[in-house]
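Single chain ahead, by itself, as structure tokens, in the form predicted alone.
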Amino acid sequence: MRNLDEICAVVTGGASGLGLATATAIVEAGGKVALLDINQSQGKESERVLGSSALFIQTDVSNESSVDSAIEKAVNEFGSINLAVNCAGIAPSARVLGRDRLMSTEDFAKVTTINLNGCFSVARAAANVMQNNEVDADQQRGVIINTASIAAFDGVIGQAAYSASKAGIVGMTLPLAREFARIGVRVMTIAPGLFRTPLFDTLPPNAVEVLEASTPFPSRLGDPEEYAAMVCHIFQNTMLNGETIRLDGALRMS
């Protein structure tokens, strides 16, 4: 079992929400983290709060050259990376047959480009670097953790694009894990339920209460720290590979 203070990570969407909680847990455990995020002002502030063990790198995950450059900068800063966590993504809600317009394939593609293609782009670049790491006692060189959603399994009306993008992440988890096994890199996916992220700050209190009540137990929104704890456990537990873990309090969207 590897120690958390050995982590040298890149975390996309690391400036806020689940990504920031993950970065915070890594830094508090003694590790180092590069925050890959498109939001420069929030990224710089999160870097300041986390201190010298954190580095903000402005990154557009939908742009392959931006991703490759960010990974290169992280490697130059840390020497290498042994953990990549994909948290960046968007969650628009729109019906395909809307009242005013038909959803365009461009709208659909925007979601999959950021959520799915962006996740793949980071995974490929991270694995390419990790294959050159020294192995540990389990012949392991690195870990890649992607973020899907329970919407990958039971999406609701308005989530056609979002659910498709997250289902794609689930679908590529096992093939990547099988391919990267030869280089000692594990691939896992976490599918969160309803978590308290900045998105919920825009909702009225009564709406939040309804969402909290929909989760069987515990009947509340997930805490980003609970997501971060799962990331840390996956990093330490080498037998976790090629699987998607639902982190949702038994919630099944109806």
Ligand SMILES: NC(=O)c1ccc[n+]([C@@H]2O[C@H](COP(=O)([O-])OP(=O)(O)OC[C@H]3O[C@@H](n4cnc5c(N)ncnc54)[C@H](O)[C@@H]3O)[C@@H](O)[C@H]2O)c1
The other form holds:
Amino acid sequence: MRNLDEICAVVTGGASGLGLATATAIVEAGGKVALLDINQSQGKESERVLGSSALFIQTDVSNESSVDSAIEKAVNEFGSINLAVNCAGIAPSARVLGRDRLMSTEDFAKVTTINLNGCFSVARAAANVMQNNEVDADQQRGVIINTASIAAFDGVIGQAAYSASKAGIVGMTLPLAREFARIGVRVMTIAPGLFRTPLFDTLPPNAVEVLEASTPFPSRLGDPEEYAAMVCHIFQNTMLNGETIRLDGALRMS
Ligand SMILES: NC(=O)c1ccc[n+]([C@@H]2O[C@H](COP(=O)([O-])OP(=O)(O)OC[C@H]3O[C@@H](n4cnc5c(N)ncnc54)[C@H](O)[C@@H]3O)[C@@H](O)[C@H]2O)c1
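If the one shown is the form predicted alone, what is the structure of the form predicted together with this ligand?
Complete assembly follows, chain above in first position.
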């Protein structure tokens, strides 16, 4: 088991929501974190708030060279990285047979390119760096943690693209874990239910109440700190590998 203050992480989507909560937990535990996010103003502000253990690197996860260069910058800054957390994502909702238009495959691909290809892009670049790390007492060189969604399993109308992108993340978790076992890198995925992030700021209060009531227990939105606590636990528990963990208060969307 590794201590949290040994973490040198890259966190995509680290400027906001679940990614920012994760970056905050890492810094509070004494680790270092690079925030890889497309949002320059929010990224800079989060870097300022987190202090000298955080570094913002503007990154578009859907662009492979942007990802490769960001990982290289993080490695130059920290010496290496031993944790990569994929939180960057978009969650548009649209019917395929919309009232005004038919969803195009281009619309569909935009979601999968950011959510799924972006996650893969970071995983491959991170594993490539991690394979050169010294092993810890458990013969481990690094951990990759992805963020899917319960929509990977029970997506609702409007989530065809989003659910497909998240199911793809769930699907690649085991083959990546099997492949990276040889280099001592674990791969895990968290599938959150409903978490209170800026994603929900745009919803009217009564819509949030309905969503909260649909979660069996606890009947509330998850706190991003609860997601961050799961990331920290996965980092420390070497037996967790190749699996997707639902973090959802028993919510099953109907
Ligand atoms: N909040 C929830 O209830 C919930 C539930 C299930 C899954 N998730 C997943 O968790 C992840 C984080 O969501 P959140 O709620 O924190 O949302 P958020 O909108 O607060 O954060 C997402 C971050 O990703 C960044 N981003 C978007 N496109 C990017 C790109 N191309 N390159 C780099 N960064 C990019 C955004 O700038 C933003 O900072 C997402 O993948 C989302 O699908 C969230």
